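Just one chain follows, in the form predicted alone, and it is written as structure tokens.
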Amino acid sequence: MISGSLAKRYARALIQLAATPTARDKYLQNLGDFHAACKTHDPRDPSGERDLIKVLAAGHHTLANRRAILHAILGRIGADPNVKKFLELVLERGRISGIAQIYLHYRDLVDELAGRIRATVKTATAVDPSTTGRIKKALETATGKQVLLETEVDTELIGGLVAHVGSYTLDRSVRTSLDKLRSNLRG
């Protein structure tokens, strides 16, 4: 792992390599694909020794072997040459274990430049597409940005919803209302 400020610096460095919005999105896709490829988990290996990030970060493997593994992964996902060079640098500097943090910071920078914001809405039961569309439209109106909406089901909410938009949280769940009522009755 690396510190958050260091991950942000790497993310900003990569964003400077992207000359166009299309390149930024391509780099984002490449980083996401690389991150997903490295997160593969082998259930036969509970120690996590075969986790690709651990292998790439392991000092007991030679840099040449780790670079060969990196190139194999990047070739498989069809990474852009700039992303390949960037990830080589991250590997050589011993920062590859922080790729998840770098990816998240880079994603946030790309979204900000594109006028997008990510939101997660949790509901007690699955919502139909028309309701999801209305929620998305309301969030876009409130934020003035394009909303990339993910929905999750959390049966503990009982009813209502909890929306996480950027750093803001809107909790209109029945569970929270009951907790507030319980607290008011006690106090």
Contents of the next structure:
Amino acid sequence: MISGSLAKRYARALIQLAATPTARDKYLQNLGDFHAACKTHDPRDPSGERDLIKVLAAGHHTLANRRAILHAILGRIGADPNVKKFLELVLERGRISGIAQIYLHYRDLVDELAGRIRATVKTATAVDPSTTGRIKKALETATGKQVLLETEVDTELIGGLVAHVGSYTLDRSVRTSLDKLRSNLRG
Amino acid sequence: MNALNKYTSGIAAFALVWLAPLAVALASPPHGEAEHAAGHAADHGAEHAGGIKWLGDGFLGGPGEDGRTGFLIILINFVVLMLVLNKLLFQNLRRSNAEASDVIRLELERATKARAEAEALVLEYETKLSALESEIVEIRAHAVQSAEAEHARILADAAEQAEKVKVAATRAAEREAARFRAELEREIVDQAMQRAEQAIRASFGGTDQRRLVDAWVEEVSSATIGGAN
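How about the form predicted in complex with the partner chain, since we already have the form predicted alone?
Let us now look at the entire complex, which starts with that chain.
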């Protein structure tokens, strides 16, 4: 883990390496794949000591060995050379444990430059594609940006939906209505 | 000093009164001699016929051949004797008497003074005693007054404490009642909400979900998020 401001500086540095929107998206894809690889967990290792991110951040492994592992992973995911150099730098600087924050900041920066925004919609039951399309269109109308929508099912909502767009939360769920009613009744 | 003069004059008078006849007697011849003298007087006329012989016939008026000493000499001797006595005895006697008198007078003065002091002391103690009685009465009255004031204060404090305890107990009871009331209300609300949730879950269907989504879409479509135009 590293501080948010430090992760943001690394994310800005990487985005400056990408000259075109295509390159930015490619870097984002590479960074996302590497982040996903770091999150993988071996069930045979309950302590998590052999997780990729733990190995890369471990000081008791030589830097050469860790660099070799990093190159192997990046080669397997077909990472761009700039991304390889960037992650090698992050590794050498001892910031590889903050790759998750760097990825999230970089994704936000890329989305912002591309005029995109990510939204998550939770519903009590799975929604059909037409409803998803209506929700996405409504969010795009409200934000004026392309919306990358993810849907989740949360039965605790009982009914309705909750959307998270950036730092905004648009809540019209039965659960929230019941909670408000409970709070009002308690005074 | 006057007393001493009087004393000296008394002695002189005594000597004159009582010693003069003695001198006369001494100056008179003895009985045989008297008879002889009578005869002699008869022989020599009225000069030897008795009475005071002021000056003797001897040296400086001392006894002459007739053996009679002049009264004047006797008187001078007596005066000299008195002077000698005065010098040797009377002065010391007067001095010792004066010293004794002074001692007695001082003792008397001291005794008088001591008596006066004792009387003053007695008077003072009597005054104190009488004042002590009044002081005892005053102290007793003060003690009674203090005790009454303390009694009143203790009663007031007790009443105040009782009132505080009463108020605190009332507040505690009110708080407890409020807590129970709130807890009961919360329990009622929880049960009501639980029932409501069960009822909603049982009756909530696709139509209701569509209606909520439609309302949400309509609301969001007319809203602006993140400063969008």
